[in-house]
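The chain that follows stands alone, in the form predicted alone, written as structure tokens.
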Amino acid sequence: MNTPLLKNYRRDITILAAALAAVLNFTQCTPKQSAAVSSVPNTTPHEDPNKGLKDYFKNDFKIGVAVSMNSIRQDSALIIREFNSLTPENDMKVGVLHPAENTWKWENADAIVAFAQRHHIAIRGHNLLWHTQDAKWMYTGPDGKPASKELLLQRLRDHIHTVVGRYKGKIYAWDVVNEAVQDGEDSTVIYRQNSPWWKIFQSPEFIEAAFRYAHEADPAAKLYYNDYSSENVTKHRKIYKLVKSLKDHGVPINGVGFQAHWKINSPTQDALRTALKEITSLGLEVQFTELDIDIRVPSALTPNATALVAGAQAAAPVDPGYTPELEALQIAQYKKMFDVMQEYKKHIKAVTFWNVTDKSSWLDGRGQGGGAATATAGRIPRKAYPLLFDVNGQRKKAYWAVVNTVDEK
């Protein structure tokens, strides 16, 4: 070969080589979906009835469940069989734990925990600080007036240390901050306007302290900042702003908590992609902390809907129930969000369903409808029929749809 053809050659080869290179890079670092994974969901049963959710995800991440004490009683065999995690569901946060400057509740609590560590179950804690179902009495002062910042620093210092401080060891993480950011399409207006703390504040210094005691308490635990329409555009930039403040700040946090309350209609595969591809990139973990699939939907959507609701106004609210059209709706979209846990599997901690069975979801409570800070007018029909088990405690097809996509990774 002569110098002039070698050298092109040797440029060629080159040049093909760095571009193999950087195709083999952003293969390995960016998540994608196989081209083997189908778009129908597979709700074929497993033969071994012994083997739960914890089995299935064991190489993927942890599988929870949030619990109270009432649901132990009832749901203990179907916890024990399925889950490798816990969440209190009400139990740890601030007003249930801690009604009184100097009163503690800490009897539902502390067999929560009983329960899990007798069967090796793990524990999130939720929540050291809320907006809602929050401490009136922190807010107030001495003199009636409202609390000092250095004041309400204190007791939230001591408040943290105080509960973090008994479960130390025990519990592996904990919602530290729930969801402080603002909601609306306004993205100069981060923080959320009408928390108490935001008002004494007027700064997310409080945030930025909460994170630091209860890194101080126990330094193993991971701190979580968890919200909910994690997923809308404009929120997930809200979230990422806030936690990449907290990282610059170096104020000590590993991951964000997506509560994913989730509908049959919402939100797409790529929202979620994006919301994900965005939080990691910080570096964090994620965990998925609240999971149900509301099959209620805007009346909009919904058939003879105006009938429906004008009915349910004018005597007992409509239910249709779980019908075999919004099982299917169901199925495909909880098909289509493990899908894109898979794709995150390495970045993804553990997946926390909210409630155990759809015997009794707190989305039930909530009127014609509605998840966590949405309007509830308009929706049908009354019961959510949200998780992977059904009114009777048995495996829902969802169950199955969730359990395939195991195989199909």
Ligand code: 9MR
Contents of the next structure:
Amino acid sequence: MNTPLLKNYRRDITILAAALAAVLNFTQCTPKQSAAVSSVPNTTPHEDPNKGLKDYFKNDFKIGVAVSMNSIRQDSALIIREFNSLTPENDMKVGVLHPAENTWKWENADAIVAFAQRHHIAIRGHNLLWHTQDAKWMYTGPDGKPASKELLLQRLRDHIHTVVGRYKGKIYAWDVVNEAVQDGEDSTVIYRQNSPWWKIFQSPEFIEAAFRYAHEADPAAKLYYNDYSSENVTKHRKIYKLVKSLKDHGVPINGVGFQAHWKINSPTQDALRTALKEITSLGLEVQFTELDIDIRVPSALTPNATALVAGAQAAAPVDPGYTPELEALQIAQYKKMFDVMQEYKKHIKAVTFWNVTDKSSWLDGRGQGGGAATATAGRIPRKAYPLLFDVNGQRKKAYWAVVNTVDEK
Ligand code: 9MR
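Switching forms now, from the form predicted alone to the form predicted in complex with the ligand, please provide the structure.
Below, the chain from earlier opens the complete complex, with every other chain and molecule after it.
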């Protein structure tokens, strides 16, 4: 790994990133100075302390955030100031809400809905069918054998009617089906094979059923198919095929959720444009449902990656932190992505960040790059710093880079 060529490459990248940081600091990462005379002395519209992301983007799309009871307790003022859409990070998932046939755990979900309503914040529901954090009991029949398709559909219908019905009129959009597409380059395998749902159905019938049940329970709610790596060309073609077939079969689907767990070096603007073009050509709306931009990339872009892996293997807590170089790359990536969102804003209904501040991101407990830690790579003890608020809840420079993408014309 330490060839002279690679060393030079790393040095060049570091210099480039530092230069980029300096330029960005001056041009994009401070509140915009408006030429217009503000009615508030010594402030411009972009410095108003009472304004949040939701206000800057009010003519474009909702700005949301995924929350837990903890984050609501710790960051309520920030959440209320910045966001106008909330997604429960875990508390509405099928296995969390409905861990046994006759057991329902409504406490947290109800509390999040009540908090949002109290503060006039819209709510996205997440989710109604997933192969993870699922209700395992659903897959087994009373005889201990795998449930029949009929029984599973009946349980799915009961679940969806109960949950969507309980929050009818309060939840404006649901992730109905989450991550049902197979990863990998084989474009002939569209549907996730290791899902318990697929194993029982061997067809997308359960996906269609979930959308129909959700629509029956709340005809006004917007219904989404939600997935990750949606900008990867093979993956988005599969997502396209799935949602096109739903449309062709008259299934009530309104949109596609791009999770947007991104990195400082991917996706490219063109990859995002291509995916958006294809999905919106079907007349579907789009939401970015789980946005974060991880600063950890296992490549020469992070010059210390090799040392970090070695450090992690030796269980040493090596953490270079949120360096100016990584910060500059993250700012640039946030700007690129929001510039494309501006191009497609007619189709985009909300952009939701996955967690509130860099103090606590779901990525922090995971291996480098957000993947699960593996035996060979070890668990890398680095934080991801993926959001727009720092560990103290203060706005980062990336925040202003994002705000300054708003087209004011
Ligand atoms: O952020 C969620 C984390 O707290 C849970 O432990 C994890 C369990 O799989 O799910 C996380 O949220 C996921 C979301 O529901 C669906 N897309 C991927 C998200 C990150 O894993």
